[in-house]
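Only one chain is given next, in structure tokens, and it is the form predicted alone.
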Amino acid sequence: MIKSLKISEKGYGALMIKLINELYPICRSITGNGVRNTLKIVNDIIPLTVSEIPSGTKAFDWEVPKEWNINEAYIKDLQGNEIINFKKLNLHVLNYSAAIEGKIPAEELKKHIHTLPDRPDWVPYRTSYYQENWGFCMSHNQFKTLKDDTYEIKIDSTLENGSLTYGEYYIKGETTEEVLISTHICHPSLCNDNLSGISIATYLAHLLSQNRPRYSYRFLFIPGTIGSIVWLSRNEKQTKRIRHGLVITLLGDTSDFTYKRSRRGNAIIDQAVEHYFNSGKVKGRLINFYPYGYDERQYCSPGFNLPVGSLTRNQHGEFPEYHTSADNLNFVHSDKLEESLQAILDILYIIENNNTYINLNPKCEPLLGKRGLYDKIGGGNESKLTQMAALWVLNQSDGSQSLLDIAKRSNTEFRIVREAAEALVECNLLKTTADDKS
């Protein structure tokens, strides 16, 4: 079992930062050799097990799309002069647009330009995942310079039989039940949403595989909502493993954390993140669940209800640079990283370490001084509250409380609460029990 979970060393922040420089330029969709590229640059990492899904596959209500690629795609006027061009911002181009090539009148041509004209320096970003379309995006200021009758336009993409693409990495644990950690790889030059959980996920990984922990970890690098479709699909028995879980995503930017619940609502997972906001070590606030949003929404479906919920800083939508050009390179920042990441240690630190107890000395409060104890809590500021928790776990160990339980009713964080079962053992007063409350 892993008793500390800290970032040993600072540079986890700027190592995320490089990451996401490097993935930053690549276009990624649901399906395509975007995401095989992203996929291959992670692996330098983590080492990947990547599958491959045929187009046409069925899961569940879904079936695997149509591979799309794309090469190359421009606007230009009848002077050869460029308007816009794919390869300067990948999200000038309608992900999953059909291919096109030729003169269009202007008039044509702006049904299918998409703008933001309450945010006239922006690029949004659109998508046509299911229904075929070509189209592009550009700043409303550039869409108002079209002046001419007529454009060459060219969007040179492939919407083929293929495959869906995913990665995965496992870490076996003490047990095979698992920690499922989730992040979506399926969009373009996005920082925030969502190279900042690719990036995350990456070196949380890299530093769980470093440790034994207690459970099992299974990472997913998929694209958003097909891809956990077709994961449940394929792994519909391996779901009951699944004790605890998290969607990463939003999380580079600098506002406070929000913690979505699990479906189940008081799952193990959703009090393990409410007691450590409350814990003050970082600001954030908890909203219920609700079906739309990631892909907790499918681990979360009722047919599997998984304790997985889900954790950003500002939601999607909540803030203006959402889908568009501006969650560039400027708008994710290492510090906040870096932070993101301690706090998920931190999280899963409460997870790791919940054991149940049972107190060898029940009845009445045992003579703590002549066992060493106070000795072995230590002193500093935090001993008076190390052997009041002592007291509490002492008190509230039956066999039927957990550490985060006890945690929660003493409003002792959980770290504190830790510290004195570990005390309490080493004198013999505590035993774990099998039962860990998962």
The other form holds:
Amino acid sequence: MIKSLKISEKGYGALMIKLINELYPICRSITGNGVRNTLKIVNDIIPLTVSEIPSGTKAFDWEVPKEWNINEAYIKDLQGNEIINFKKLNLHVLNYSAAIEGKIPAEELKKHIHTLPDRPDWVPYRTSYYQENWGFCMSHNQFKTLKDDTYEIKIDSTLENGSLTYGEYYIKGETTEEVLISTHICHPSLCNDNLSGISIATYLAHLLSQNRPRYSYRFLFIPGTIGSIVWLSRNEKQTKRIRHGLVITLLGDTSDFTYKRSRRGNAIIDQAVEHYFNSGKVKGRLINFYPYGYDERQYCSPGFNLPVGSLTRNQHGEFPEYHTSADNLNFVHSDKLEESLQAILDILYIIENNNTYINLNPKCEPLLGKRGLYDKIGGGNESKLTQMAALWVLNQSDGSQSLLDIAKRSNTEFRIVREAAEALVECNLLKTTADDKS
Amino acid sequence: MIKSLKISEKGYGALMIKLINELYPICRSITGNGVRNTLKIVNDIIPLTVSEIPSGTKAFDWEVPKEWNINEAYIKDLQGNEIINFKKLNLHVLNYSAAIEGKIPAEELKKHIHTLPDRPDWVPYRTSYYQENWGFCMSHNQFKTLKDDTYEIKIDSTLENGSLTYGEYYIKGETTEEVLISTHICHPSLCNDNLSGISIATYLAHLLSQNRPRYSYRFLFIPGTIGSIVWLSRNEKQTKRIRHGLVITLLGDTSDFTYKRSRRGNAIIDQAVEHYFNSGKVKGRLINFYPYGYDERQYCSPGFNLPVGSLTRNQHGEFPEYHTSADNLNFVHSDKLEESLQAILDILYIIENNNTYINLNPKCEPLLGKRGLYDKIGGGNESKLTQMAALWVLNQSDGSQSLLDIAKRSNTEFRIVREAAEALVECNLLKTTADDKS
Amino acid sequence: MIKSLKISEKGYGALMIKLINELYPICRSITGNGVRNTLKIVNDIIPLTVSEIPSGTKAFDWEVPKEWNINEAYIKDLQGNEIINFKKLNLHVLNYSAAIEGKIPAEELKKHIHTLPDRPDWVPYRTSYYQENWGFCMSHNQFKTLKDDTYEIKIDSTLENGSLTYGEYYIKGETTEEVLISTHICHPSLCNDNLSGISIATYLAHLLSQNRPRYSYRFLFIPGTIGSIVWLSRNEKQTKRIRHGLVITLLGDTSDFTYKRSRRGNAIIDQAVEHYFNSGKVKGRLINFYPYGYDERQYCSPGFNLPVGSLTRNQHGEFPEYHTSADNLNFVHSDKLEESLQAILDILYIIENNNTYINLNPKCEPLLGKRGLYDKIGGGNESKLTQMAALWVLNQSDGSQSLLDIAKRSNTEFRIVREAAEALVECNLLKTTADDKS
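Based on the form predicted alone presented above, generate the structure block for the form predicted together with a further copy of the same chain.
The next block holds the full complex; its first chain is the one shown before.
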């Protein structure tokens, strides 16, 4: 069982930034070598199990697409001056773009260039996974300089039978019941979306692996949508073991947290995050499930309906840098990544420690003093709070109320309630229920 | 099944005003020829089944009263100058007044004259159905001119064994399950209360009869209270088929809508109207059931407890013109009647189209693009909304959530949700439940 | 069954003040002659059953402590001038103080003196029941005058095997189902806490004993915490009969009422008080149960979970006079005591009269006029309210809704609803359910 992990002094923020720096230049997509190289780097920190699923493999209503890879891409004028080059910024190529090469009239080329007129310095990120197309992305200011009649262009990409790649990391806990942590790995040079998710998932796994948690933990590093669909199609039985889950990304910027509830709306993970936000440790807002967003859409489809929520700071589409070149290395921050990692640990602390107890002296209050309980629950400013928490735990522990229920009802931080319960167990005033409801 | 009916361009407002003009002069009461003549005029538009229930017939705790009819009534001074005459305004006579004739001291007469001192130009509407009495109503200003010692009065009315008259109109739908639309027909020259109800019910019936609705529709044109009690006493078994119902009146003035919930409080009709008001198409408020008002009192008595709500604009007693001569032809408006008729059609659209579906591809999302679904759900500004609605319908359709439930949860207009569901059915991604819960 | 009792004109306020005056000088504690003498005085008004439970008797996790008695106590200077004397104010001695006698250095003495620096004129009330100790309490101003090096002190107390004393008063009602009224009796010269509780409980018992109530009433006059624990341990089976209960104290000051809900949170007593406060007769706030406070902590421990709430004005610790010499005879008021007594009677009126009925004419409304019901439910301003209440009672009485439910739903004062129900019963329109749910 995980006790509270404090990570603030261990330099995890710097480690996560380092990982993001390493991953940033790689051109990822939903398939291809970008994903493989990304998983190799993560593998240096936590040993991943990597799966390769061949193109054409069926996954429910979908099938694994052809694999996309790219070597180079540019636009030059006829004098050979480079206008844009994929090597400088991989967003310059439409993700999953078909190959093309040759001289092309400017008029025709411009139909295939994506810009952001409202943010004229930024390059947009665009994809065309399931409809074959070719294209470039550039800043609108640069676009306006295209005065020539003809340009020379090249996109040296391949779209061939290959495979879809994803990584898994499993930590065996006290039980085979699982907590799922899922992050997508399909975005190219974008930092908040999705490198913040990859780096936090990696170091969260690293931290948890040093403990023996109560639950087993399964980390998924998967391409968005098709990755979770493929994983679910190959692990349908496995999903029955998932008791709690989080889809994580967009966790490195400076905005407050957002938790999107699971489809169930009142799963333990939903309650835990709500209680955590209410405790005031971090600023966060709660929003109800809706069938759009990241891979929670698949985990929460009605045929699975898993208790999986999504933790981000601002949501997709809510900040101007979203899916643009401005979501770069300057947009994510060491301290914010660390704060996000700590928040997830704090939430998992609740999940890990949420037992249901039975008061062994349910008729009237026990005499706490004679058992030295006041010493056991410590001194200082917190002791009154913990004594009150002990009374709450005794009063509510009739087998129907978990510690999280008690923390919510008494409006007391979960950790205090948990510590009170531990002291009461030591005094033989409390025992866990055989059939734990948590 | 009824598809959305738009009535704004067909001149229904003018038709309803025409009907109100025709009905206005008739002296209606809870029995008598006024009611019969009213139903004859309605019968020219929709073929009514008219019932005549003899005086003395038992109906639960009540019995059908004697039939009241009136030929003439006036007050004259001894010089033969008419002070008031029933022929000019039938409100001048206390409704159900006993007959009286002769010279009478002013002092005695004044005890039988009803006025509105606060609205000195208006003539009140007063009744005395179940306690024999005689009386006149006049404006307070006119009342103050009564300076003579003696007046000559005449009320040539009859209260004799006869019958109570009501009309029914039935539209056969796909099922024998019924929607009840009830309006009272017992008020004399009053327009908002109750001619607006009669005219809207008539043209609603006219419109629906041109379709093949899902539900069968039963329209009741009945005298208030005693009429619904008599109908219920004679159709007790029939009421088991009623799935939804509305009592309508007070729908021609310029105020916002009021919906009074059924006694159940959370019937489908209650939810449908709440969702409709929330959609912003009209301004409306919702109030909880209370055991006063119109015939919903009887439909919602505990022995029936039917899912019948009441739709009005302002409620009875909330506007000064209520039950006075000021509730006249100027007080109701063509456009407001039409807006009310459209609102009822919009509400019935929800009722008619509220199915429960099963997602046939419940594990992960289906690939909508490959099925041409994005084309099926149309373009323009609404298409994004409809795509999102399609995702909601897929996500929620586990057999426990009706389209209305989904519209409420997703805060999406019901029509959009319905159209998304239809597109999904066409793609074989969705089917209705065998045991439809709607 | 208790009908509304009006006590305002019978001088109960003066009687309660008289009783408080008589009890004020007595030095009470959780055991000893102070308690016995208190119960003897109460016994002059209502005949108590007094129990003596020997020291050492086990009561769940607790045992009855040794009995404490005190004869005299003082601090004198070496010239024999009295600094403080227990006879002048019994708060001057730490309650349950061990005996001590002799000359003592001022420095040592001061470690055993309790004061209130923030309220320098007031003497605090302090206890040390379960940890042997000795001590004095005095005003901080007087404390500052202690300039000598040595003082002569004496506490002539005994802590010996004896017994714990409590009183019970039982009123036999129509059923053996019980209402529990509990007040603590262990505080020395403090008026609001707890003499207001003793005096109100005494005269409430006196008033109820003159009636034949529906419920049987059990009054407990017990030392706080240990008293309720001892009583519960000896009456475990008995508690099954308790249907409603109130712990009362702090009811003589000028603040608004506070009702602390039972652990159940939605017991009938909780609903009754909420409805009563909403009626506007008194100003009161509702707070949820928490496992601290007075004897409701024990009654609401999970092994009992009795439907017992707590009625006070301000709560313990919320007013500066709490547990100080300022909670004296000037702090409680005849009219406030009387208002509190009336409030409890009003609440008990709801409990006593909360039946569930069946409408015997459930199909449509009955004709109220022909049964003279409008006469039965009286005239004046209230008659419209009562007629409306009659319609509510008829509409809701399908056997699932108690009168309290109906009063809440209709937002009508309970008494009006009850009177309407009685009138309807007289007309044979209503009967109580065989298996009354109230």
